[in-house]
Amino acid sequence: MLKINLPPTPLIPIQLEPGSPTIWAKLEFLNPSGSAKDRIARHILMKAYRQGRLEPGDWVVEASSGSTAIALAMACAGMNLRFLAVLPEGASQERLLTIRAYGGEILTLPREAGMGAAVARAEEEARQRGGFATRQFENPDNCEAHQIFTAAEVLTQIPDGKVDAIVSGVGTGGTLVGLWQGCRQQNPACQPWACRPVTLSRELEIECCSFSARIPGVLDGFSSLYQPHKLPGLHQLEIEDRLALGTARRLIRRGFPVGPSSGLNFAAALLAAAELGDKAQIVTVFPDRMERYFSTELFNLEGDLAVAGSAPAGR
């Protein structure tokens, strides 16, 4: 069986706007099938492969939109096993493309059955199949990646080794609380900031807004992972999705290839930012690449162009 060794991201400071805040972010999107879902995939599958629950020619089975299908469909191709995605409709033709090119199957529900349906059918599909199920949304081995891998590395590639707050998004959640984890072994008062895509409305003269599913990846209060009562000093963002679509174009014409929810955590982080002062060392995650999102509507150019210093629906 082939191992998998993941060389370190590059962590690199970003003013995107002359005076504006230096936010510090891990780009992710340079892994090798192009997401920070490399880190939980390697994880789990080395560890159970070391445990002796996964063999050569086994199944692996995960629910999954996208990021982790197609990180778990090329690390089984360089294991030598085989993997079912179960998915809801809706995920791009890039990703779907991406998962089949490298050996991976697809079963694909309507969009209407969610999350919750993906996830009882990947458990089903794995029980029939004898083979072994990743489980992102509550396998404890998908924080430990971030805490054992990312953070070391953002440790060691920081001034000082020293970060004042990490600010992501949440699907699994195991991105913020790996992180957060590992990050404030160095600095116990490293703060966790948590942001949700929302879309605003008026209602009755009240403006009001509800999560957005327009930023991929992002899920709403699904994950087991993520339990706010446990990460103490949770910070909790909601940032507009035409702002956060908005700050990925800019990122994009700045020269990172990234999707929506590396605007949604960078819009976020310069909100944290704005709290904390210039001196905070503010650390966020730029989680995968543009190219699986030509289909959808970061590419549309015409569309709004909501950007990085707008207003943003910060609660």
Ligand code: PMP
Contents of the next structure:
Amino acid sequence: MLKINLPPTPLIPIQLEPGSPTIWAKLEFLNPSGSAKDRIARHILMKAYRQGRLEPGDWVVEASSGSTAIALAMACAGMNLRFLAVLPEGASQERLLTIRAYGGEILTLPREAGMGAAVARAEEEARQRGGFATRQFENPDNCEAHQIFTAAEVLTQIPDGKVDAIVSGVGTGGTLVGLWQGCRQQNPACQPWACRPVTLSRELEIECCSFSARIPGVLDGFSSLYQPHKLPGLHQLEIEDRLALGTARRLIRRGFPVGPSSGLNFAAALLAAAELGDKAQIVTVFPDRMERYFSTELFNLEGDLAVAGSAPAGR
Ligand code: PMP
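Starting from the form predicted on its own shown above, please give the structure in the form predicted together with this ligand.
Zooming out: every chain and molecule, the one shown earlier first.
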């Protein structure tokens, strides 16, 4: 079994506009498979291997249409493991080809089945194949990976090793919870800030917000790892999805080749900075790369170029 250590990713102070706050961004898109999910893929597999729960040639199964499946497929290729991704149809051809290129197999379910059905089927497949279900939505090793690796890096990279707030969208919650757990060991006052993308619609002069699917990777209330009542000092922000996409485009123009959820995170971090003041050291994450989104709205450059720093949505 090949053990692959990940090199640290850079932590960069970014001031998007003159006079706007500086945000510390962890460039997780520079991980080998192109996303933060390399952290959890390597940690979960290596830990299971060390504990004797996984052996060369075994099946690894996960329900994911996104970065986690790609990261696991790559890690399994390097560790002599077989990989099966179970996902609702609709994932882009580029993603499916990437998983297959690493030797991964794909089982697609009807789109209407949703992620819940994919999770249940992944369990069943793991059981039938005598394999290992990585269970990113409930596996505490997901948070642990970010706590012992990502947060540890941040603490050596940021001035004075002090983080005042961690800002992140929540998919599994592993990034936000793990980073916060790690950073609060140095600064117990470190605050977790969760952000979620919303679509604003104005019909019949009633304004309503609904969770937006335009920012892939962040999901609505799906994970047992993200339990708001267990996060003291938690702030929850809603960010209009057009603002998230506009912010991602602005980051790309500044030379950061990021995907939509990085725009969400950065826009939310600016709001946190507006509340916490100039001296606060605010850390956010750029989870994945723009190349995964060529066929999506992010690259509809005729689209709305909403500016980071405009009014927050809702609440
Ligand atoms: N951004 C992207 C692109 C993602 O794929 C994910 C996770 N699926 C997230 C953000 C959220 O990360 P986490 O699962 O650690 O909450």
